[in-house]
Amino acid sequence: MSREQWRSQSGFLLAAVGSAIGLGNIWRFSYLAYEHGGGAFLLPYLIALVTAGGPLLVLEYAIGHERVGSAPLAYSKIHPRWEWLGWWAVTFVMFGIVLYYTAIMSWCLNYFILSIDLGWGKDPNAYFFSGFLEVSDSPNQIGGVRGKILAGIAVAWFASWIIVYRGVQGGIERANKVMMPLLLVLTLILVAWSASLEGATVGLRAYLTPDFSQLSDPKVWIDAYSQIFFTLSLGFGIMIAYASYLPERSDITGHAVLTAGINSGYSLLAGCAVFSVLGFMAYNQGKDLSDVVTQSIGLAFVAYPTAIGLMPAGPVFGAVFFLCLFVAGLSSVISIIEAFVSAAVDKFGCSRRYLVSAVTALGFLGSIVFSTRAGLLWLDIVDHFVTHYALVVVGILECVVVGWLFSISSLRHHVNRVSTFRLARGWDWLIRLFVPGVLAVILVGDLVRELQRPYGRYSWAALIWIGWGWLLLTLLLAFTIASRPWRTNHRALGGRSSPEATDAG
């Protein structure tokens, strides 16, 4: 059975920035550059860029080109034994993060509506949390399901859908030809328009004037590297699927500096139209900056708001942002839905469109608790258990399995025979030791301080059975499929490598 193939290299460029570039990069990197010292926290975010992020991001361009399969199929052909941690990526990235991010695409798409006549009234931060999520008292009371965030879930369902259905090159590889230009130029018009209004100078000089003495702080440190880390999708299994559908002779290294650095520069182009809304607002309302700034959601659907109801022509501004975001999370959520499909297919060899539509379809019953009262709350711990655990669980085992189980120099060398930019020796090392070392960090820490007071202070009960629950039912799944026997002779055909480069378990 034939593999299908991107059309062109920068079709696979535009896809790997669409699944890299989300909905964080608009509101969480700028959040977190303001915590930590503004400009200053670009030093620790480049550093951990060029240390983790890139180094991690060649690395899964790497296996899924040289070993020419989707997650779970290029690491049971370094291992049959590690097969399943294929399937766990692709499992709870599917049936986790994607039921989840298609709710808040329904925020965006009812916001986008509400943006017409400014519906959500003088009291945005009312309006969003009482009166249209009517978030309830705790995750265990589910409450009704919210009519309009279940058809904004399905319209983003049925969006993800038609693109995934239609293939690599008629459907994601076309799709986001189209996005990915469109949300540059609806950001650039927010940036222009955002640095335009009065008091814009003064949130984009919090935003980008450095202070260092922050540096010596090391969650600030441990911020950056788990930016870097899940804005560039690493974990997912998505960077690997869409490397096995480049051809033999591709720029790997080439296009990771790419990804990495359009991703990165998209992010702080981002932060410039939010930060200026923000010293808008505290221009006109008279307070300080820090009084109107609120972390990640509540800058979107609470903060922008209240700017837009400010500003000259605030519904056109608001329409754009809203429609910026969704955008951006349509691309993100295509490449989830594509990693996985690619992966089933790739073992099993059922028919593509029709494991796209059931898969759609799962996923759009699963996404049904985050339109309930609780949904926001489901929310929460739903993504910090899969963000803060799984995700970096699979980063360190990934690096362990192939840095350690695997001819890493073979896969080193493969990348600098097809590849502008050569990888020096120290790859492997960065890999071998310093990104797990760093992950680890990051994994200890958090555990640590949640063993001494629960996450958000939520019950251990629904933090058990919704949490770690769900990252258990997911790995449970991904040992089922793991135990299945191949259908096709994918995994039979090896890599592209030269024969040295097997297998060292």
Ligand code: PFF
Contents of the next structure:
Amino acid sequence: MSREQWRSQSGFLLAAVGSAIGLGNIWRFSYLAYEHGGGAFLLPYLIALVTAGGPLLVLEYAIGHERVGSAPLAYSKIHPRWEWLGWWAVTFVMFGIVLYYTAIMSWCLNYFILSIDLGWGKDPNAYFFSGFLEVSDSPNQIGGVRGKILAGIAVAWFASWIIVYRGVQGGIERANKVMMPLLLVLTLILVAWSASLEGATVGLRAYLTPDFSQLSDPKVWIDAYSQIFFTLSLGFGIMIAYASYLPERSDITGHAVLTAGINSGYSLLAGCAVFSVLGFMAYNQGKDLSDVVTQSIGLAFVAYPTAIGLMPAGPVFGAVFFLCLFVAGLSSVISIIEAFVSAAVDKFGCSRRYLVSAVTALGFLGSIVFSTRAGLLWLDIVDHFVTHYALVVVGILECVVVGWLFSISSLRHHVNRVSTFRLARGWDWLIRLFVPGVLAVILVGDLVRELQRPYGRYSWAALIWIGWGWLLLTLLLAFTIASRPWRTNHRALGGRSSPEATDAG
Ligand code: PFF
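What would you give as the form predicted together with the named molecule, now that the form predicted alone is on the page?
Expanding to the full complex; the earlier chain stays at the top.
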């Protein structure tokens, strides 16, 4: 069975950008920037982009393209013992990140509807936590399912199912060709609109002025590096799968620069809209910029609704904003469903359509817990553990496996053979030493902090069961699937340039 391919190079680029641009660019990036004082975050963010994000994106594209496979297949062609790493990546994203990600998409859909008549009332903070989510006191108190949230989650999964079911060209490529331009236009409207609000310049100044004193705080660096991972969908197995659908002659380095550039450019743009609105709020309420948001996670769902209530034609602004978030999220969710399905098709050769339906149904079931009253608390814990540990560990191992167990120079030669601009030899060392080194320091720093004081003041029991438990469960699943025999002969086919490059030592 021949491998599906993108219809065009631009189709691939749009799909990769679609995966990268997501809730992370608007919701996560803005709250991290706000938490770290705006401009103080931009510098570490850009440094992380250049030193780790770009080089790793090239690496993931190169692995997928040269080894011609989804993450588990590509890793197993590098070294059979490392197949589990690919499975772990796609599993903890598919059955970890996306389960709560679709819950946030559901909040967006609900808020899209609420915007019409400012349904959050006079106190958006109280509405969000007590009226809408009805957050329980602890993660053990699951409480009941919130019907509206569950309905939104169902819509998110259903929309994703429809798109991925139609295949790489007819579904994903075509949907992104509509969604990405739409997102850009909507975002530009938001940026122009918010920049015209009174007080916007105060917010923009805080956002764009670097504060060098913050750079000594390790937390800023940890957040910057983990945000780069999250935003570029690195360590998710997605970019590997997407690159495996590229034809032989494809500009790997060019695609990586464009994907990373457009994605971060989009984040910076969205940040302008967010900070202009915060400036407007500070001006309106006579507060300091640092006092307008109390809980950073609620920035999009508390601060924004407050601002929308204050601005002229606010309901329209609100609807556009929440629609943007939903569309951005959708183009990311479809990418992980594809990455997981492509991995299972590569290994077991079963029907793609059957798998898409089964995986989406399972995903929906898994999301239900995030629609309960403890949903926000579970989301916070799972997000923390997956993004701070699983992603970072996959990133380190990815560099070690490719950098030390594989002939990284032959991978570089492959990239240089097909790309327009060449990778220098320094890239080998970035992948072999620098990136895993930085990630290891971050990991150790995080672990030490974790052990000193429980994350988010949750009980140790909740953190162990939900956080560590989630990681272990997905790891176990990954090992189990990896231990099953291959039902296809893809693995025997090797890579595009040199099948014998494996185990070069
Ligand atoms: N790059 C996405 C973002 O920044 O929001 C992260 C993502 C999440 C990608 C979930 C894919 C996914 F399924």
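Positions refer to the first chain, counted from 1. Note that the coordinates shown come from a computational prediction; the quantities given were computed from them, not determined experimentally. In this text, rigid core is short for the largest set of C-alphas that superpose within 1.5 Å between two forms.
Please check if Tyr31 moves between the two forms, taking a CA shift of 2 Å or more relative to the superposed core as movement. Yes, shifts by 2 Å or more.
Kindly check if the Cα atom of Phe434 is displaced 2 angstroms or more between the two forms relative to the superposed rigid core. Phe434: C-alpha displaced by less than 2 Å between the two forms.
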